[in-house]
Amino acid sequence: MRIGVDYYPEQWDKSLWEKDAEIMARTGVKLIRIGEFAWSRIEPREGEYDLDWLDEVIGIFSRYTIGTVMCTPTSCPPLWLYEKHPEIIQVGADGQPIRTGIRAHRCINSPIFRDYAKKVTERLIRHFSGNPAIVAWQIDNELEAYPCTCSVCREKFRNWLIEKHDSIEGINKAFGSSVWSGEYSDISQIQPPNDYPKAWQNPALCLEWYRFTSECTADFVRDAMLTIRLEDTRVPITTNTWFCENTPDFYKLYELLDFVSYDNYPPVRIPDDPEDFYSHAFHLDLMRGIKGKGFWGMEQLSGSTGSWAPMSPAPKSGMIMGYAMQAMVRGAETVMHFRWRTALTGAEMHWHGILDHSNVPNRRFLEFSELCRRVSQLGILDSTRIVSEAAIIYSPEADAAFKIQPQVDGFCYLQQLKAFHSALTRFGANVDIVAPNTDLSQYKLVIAPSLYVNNKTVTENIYRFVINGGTLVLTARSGVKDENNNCIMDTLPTVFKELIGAEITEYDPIGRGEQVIRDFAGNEFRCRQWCDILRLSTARAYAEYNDGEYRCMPAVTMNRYCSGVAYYVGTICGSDFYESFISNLMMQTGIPKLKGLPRGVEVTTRTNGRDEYVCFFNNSEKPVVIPLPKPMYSMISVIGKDRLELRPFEMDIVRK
C-alpha cells in the first residue's frame, strides 16, 4: 500500500520542485503522477518537443525515491492542434462544435486526432522506455463515453450498426422503426439521438448509441495501450475513471488494461436523511470487481472541492486519513491524493490541495503526514485480500437504459444497488460487485437489482447459479426489455418467471407516494415509488402489501428453484426493510454477520489464509464504541483490546 500525489510542475517555478521532491520525500510519498494535461508544454508547437523539464522533474524526485505515473496528454491537445484541425473538436447533440479553450473537447473518434495523439505518445513512451522512475502509464484523464455527433463519428456509428445488423431491414427491426414513421430507407438517415430529452427518441438507437461511444472509448484506451506496449512491456497501464455525465462501460473500458484506477471524492459533508447512501464503500467495491482485484485510487479527496461549483465545506479532521484508509482497506493498493498544492491558476484554483495557495502546511498537511506514517506500518496488509460469500451485480446496460427511460418520480437504478449494498454492510459483511456475466460460483447469496434488459448469457448465469444452490435476490423491472431496448410481449418478469415461481398481473408506478408492506414475521415497512402485484405459482410470499387496494397481495416472494432458492422484491422500501431482509438471508446462507454496530461503521475482513484482519472504520461525525467478542491485537496502536473507541472517521485494525 502507497500514498502519492498528483503533481503538476509545469504549474510551478523550476524552484520549487527540488523543494517539493524534498519534503514529499520526508513525509512519506512514494509517487507522484504527471503529464496528464501538459500536451502544449510537450509539443509547444507541431513536431516540436520538449521533454527535458520532465527529465528533470523524473531525475529529481527519483532521487527522492519517488516514482512517476506516467500520463499521455491526449485529453488537452493544444490550441496549435485546434487551430489547424478544428475538425478535431467533438459536436455536441446540437449539431454544433463545442466551444474549445478547457479540456477534453477533442474527438476521440477522429482520425487526425488519432494521428497526432499516436505520435505525442510514441514519443514519450521512445524516451521514457526504460526508466526505472516510471511505474506507471496513465492514459489520457477522465475518459468518457463521448456523445460526439461530428460527420466520423456518424458515418462510424451507421457501420457500426450496419456491422452488428446486417441491414437496413435488421436496423429497422431492432429498433421497431414503424413507430412515428421512423423506418429508414437509407444509411444516411441514420443519426445519433439529438439534443430533444432522450425520453422522446427511439429507446433501442440511443441503448445502442450508448454501446457505440462506450465501445469507442474502449477502442481509443486500446490503441494507446498498444502503442505504449510496443516500447514498453514492463511498465503496467491503466486509465482512471469516475462515475461522470457519460460514464462508460467499466467492463469494456477496462478489458485489455492492467489495472483499474478511480478518482475518490467522498462527501464532506454528512446527510442526516438515513435514506442517503453517501458511503463511498459502494464505489470502492464496485471498482474492485471491475477486474476482481486491487484497483489505484488515482484522485484522492484532500480539501474543499469547487471550481464550476461553488466550494464545497472543509474536510473534517479525520477524513483525508479515514477515507484514504477506507479505500486502501477496500482494495485500493495506492491511493493518490489530488493535488500536492492547490492551483494558483486557472478554473482549478478552489479545488483544494494537500497544501493550500500559502504554500504553508496546515492542519491537512499534518493529517496527511500522519497518513503516510500509518500506512506504511500497515505493510502485513499487502499479503491479503478480501474474500466475499455475498455479491451484488452491477449492469452498465441496465444503468443507462433506466437513464433513457425514467421508470417513474424518484427511481434510481444505482440507489437500488447502494441498498442492498448498505444493508449488507450494516452487518460486516464483504460484497464485491460485479459484472452480469461473472462466474457466481463462488458466492452463496447474489442480489441482481432490476436486471431491465435481458441478455441471453445472463439470464442463463443467473439461472446456473441457483440450480447450483445459490440464493438469489431480484427486484422489480428485472425483464422488462429485449437486448434492443424494446419491451418484450409475456407477463413480466418474462425470462425470470420460472426462476421466481410468480408472475406480475400488474404494475403501479406510484411515485412519491407510500405504502405499507408486512412481512411474515408481522414486521411492517413503508414502501414507494414501484408496486407490483405478484400472482404466485410455486413461490411463497414473504410479505404482502399490508393497505390500500392492494392489500394482502404479495409483493416479495420467495421460491426454491432446484438446489436453490430465488426472492423477488416487487417494490421499493427504505433501509429498515433492506437490512431486516438482508438480515434474514445472511442467516439462511450462513454468511457471519455482525450484531449492534454502531450506525456509520463500516467493517471490512482481509485474510492471508491463515490469519484474518479486521478493519473498522467509523464513516459518521459521532465517536463509537464497539466491543470486540474477545480481546484482539490492535495493528493501529499495537496493543490488545477488548473493545474499540473510535473518533470520527477514525479506522482501527484487529487480528481476529
The other form holds:
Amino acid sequence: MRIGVDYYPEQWDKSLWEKDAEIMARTGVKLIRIGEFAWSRIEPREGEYDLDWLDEVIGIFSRYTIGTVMCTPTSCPPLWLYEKHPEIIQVGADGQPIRTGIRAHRCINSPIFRDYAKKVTERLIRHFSGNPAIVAWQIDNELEAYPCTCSVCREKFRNWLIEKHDSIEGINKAFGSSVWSGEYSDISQIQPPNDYPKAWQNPALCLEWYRFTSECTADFVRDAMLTIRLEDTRVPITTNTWFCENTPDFYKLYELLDFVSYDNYPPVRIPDDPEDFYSHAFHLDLMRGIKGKGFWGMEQLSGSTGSWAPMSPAPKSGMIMGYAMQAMVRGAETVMHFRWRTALTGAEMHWHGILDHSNVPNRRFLEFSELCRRVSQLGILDSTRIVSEAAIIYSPEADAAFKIQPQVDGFCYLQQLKAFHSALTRFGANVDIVAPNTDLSQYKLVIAPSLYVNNKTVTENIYRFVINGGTLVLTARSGVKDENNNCIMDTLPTVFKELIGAEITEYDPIGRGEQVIRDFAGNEFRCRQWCDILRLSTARAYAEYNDGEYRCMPAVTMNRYCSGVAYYVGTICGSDFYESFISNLMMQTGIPKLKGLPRGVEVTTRTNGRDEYVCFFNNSEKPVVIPLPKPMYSMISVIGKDRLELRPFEMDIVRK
Ligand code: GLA
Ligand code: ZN
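Alongside the form predicted on its own that was just displayed, please also present the structure of the form predicted together with ligand GLA.
Up next: the whole complex, starting with the chain shown before.
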C-alpha cells in the first residue's frame, strides 16, 4: 500500500519541482501522476513535440525515489487541433457542437481525433518505454459514455444497429417503432436520442444508445491500450473512473486493462440520512468487484471541494487519513491524493489539494504526513485480501435502463443496492459487488436487486446459484424487460417466476405513499414506492402487507428451489426492514454477524490465508468504543487491546 499525489508540473514554476519532490519524499509520497491535461505542452504545434520538460520532472522525482504514473493527454486536445479540425468537437444531444474552452470536448469516435491521439500517445510511449521511473500508464481522464451526436457518431451508431439487428426491419422490430409512426424506412432516419426528456423517447433506442456509447468508450480505451502495449510490455495500464450521468459499463471498460482506478471523493458532509452512511464503502466495494481484485484510488479527497459547485466544508480532522485508509482496506492498493497543491489559476482553483495556495504546510498536510507514515507501517496488509460470503449484483444495463425510465417517485436503482449493502455492513460482513455474469459459486448469499433487463446468460447464472444451494434475494422490478428494453407479455417476474415460486398478479407504484408490512415474526415495517401483489405457488410468505387494500397479501416471499432458497422482496422499505431481513438471512446461511456495532462503524476483514486482520473504521463524527471479544493486537498502536476507542474517522486494525 502506498500514497501518491496528482501533480501538474505544467502549472508551476520550474523552480518548485525540485522543492516539491524533496518535501514529498520527506513526507513519504511514493508516486506522482502527471500529464493528463498537458497536450498543449507536449505538442505545442502540430508535429512539434516537447518532452524535455517531462524528462526533467520525471528525472527529478525519480532521484527522490518517487515514481511516475504517466497519462496520455488525450482528454484535452490543444486549441490548434480544434481550430484545424473543428469536426473533432463533440456535438451535444441538441445537435450543437460543444463550445471549447473547458475540457474533454473531443469526439472519441472521430477518426481524425483518434489519429492525433494515437500519434501523441505513440510519441510518449516510445520516449518513455523502458524508463524505470514510470510505474503505470493512465489512459485519458474520467472517460464517460459520451453521448456525442456528431455525423461520425450518428453514422457509427446506425452501422452498429444494422450489424446487431441485421436490417432496418430488424431495428424496427427491436424498437417497436410502429408506436407514434416511428418506423424507419431508411437507415438515415435513425437518430440518437435528442435533448428532450428521456421520458418522451423510445426506451429501446435509448438503451441501445447507452450500449453503443459505452462500447465506443471501451473501444477507445482498447485502442489506446494496444498502442501502449506495442511499445511497452512492462508497465501496467489503467484509466480512472467515477460515477456520473454517463457512467460507462465498468466491466467492459476494464476488460482488457490491468487494473481499475477510481476517483474517490467521499462527501465531506456526513449524510443526515442513516441509509446513506455506508454509501461510500459501497462505491469502493463496487470498484474492487470490477476485476475482483485490488484497485487504485487515482484521485482522493484532500481539501474543500468546489469550483463547479459552491465550496464544500473542509475535510474534518481525521477525514484525510480516514478516507484514504478506508479506501485501502477495501481494496485500494495505492491512493493518489488530488492534488499536491491547490491551483492558483484556472477554473479549478477552489478544488483544494493537500497544500493550500499559500504553499505553507497546514493542518491537512500534517494529517497527510501522518497518513504516509502509517501506511508505510502496514506492509503486512499487502499480502492480504478480502474474502466475502455475500455479494450484491450490480447491473450496468439495469442502471442505464432505470436512468431512462425512473419508474416511480423516489425510486433509485443504486439506492436499492446500497440498502442491502448497508444492512450487511451494519453487521460487519465483507460484501462484494459483482457483475451479473460473475461466477457466484463462492458466495452463500447473493442479492440481485431489480434485474430489470433480461439476459439469458445472467438468468441462467442466477438459477445455477440457487440450484447449487445458494440463498438468493430478488426484488421488485425484476424480469420486467426483454433485451431490447421492451415489456414482455407474461406475468411478472417472467423468467424468475419459477425460481421465486410466485407471480405478481398486480403492482402498485405507490411512490411517496406509505404502507406497512408485517413479517412472520410480527415485526412491522413501513414500505413505499412500490407494492407487488404476489400469488404464491410453491413459495411461502415472509412478510405480508398489513394495511390498506393489500392487507394480508404477501409482500416478501421465500421459496425453496432445488438445493437453494430464493427470496423475493416486492416492495421497498427503510433500513429497519433490511437490517432485520439480512440479519435472518445471515443466520440461515451461517455468515457470521458482529452485533452492536455503533452506527457508522465499518468493519473489513482481510486475510492472507493464515492470519485475519480486522479493520474498524469510525465513519462518524462521534467517538466510539468497541469492545473486542478477546484481547487482540493492534497494528496501529502496536499493543494488545481488549477494546477499541476510535476518534471520528479513525481506523484501527487488529490481528484476530
Ligand atoms: C475529477 C477530475 C480531476 C479534477 C477533479 C476535481 O475527478 O479527474 O481532473 O477535475 O475531478 O474536480
Ligand atoms: Zn462524435
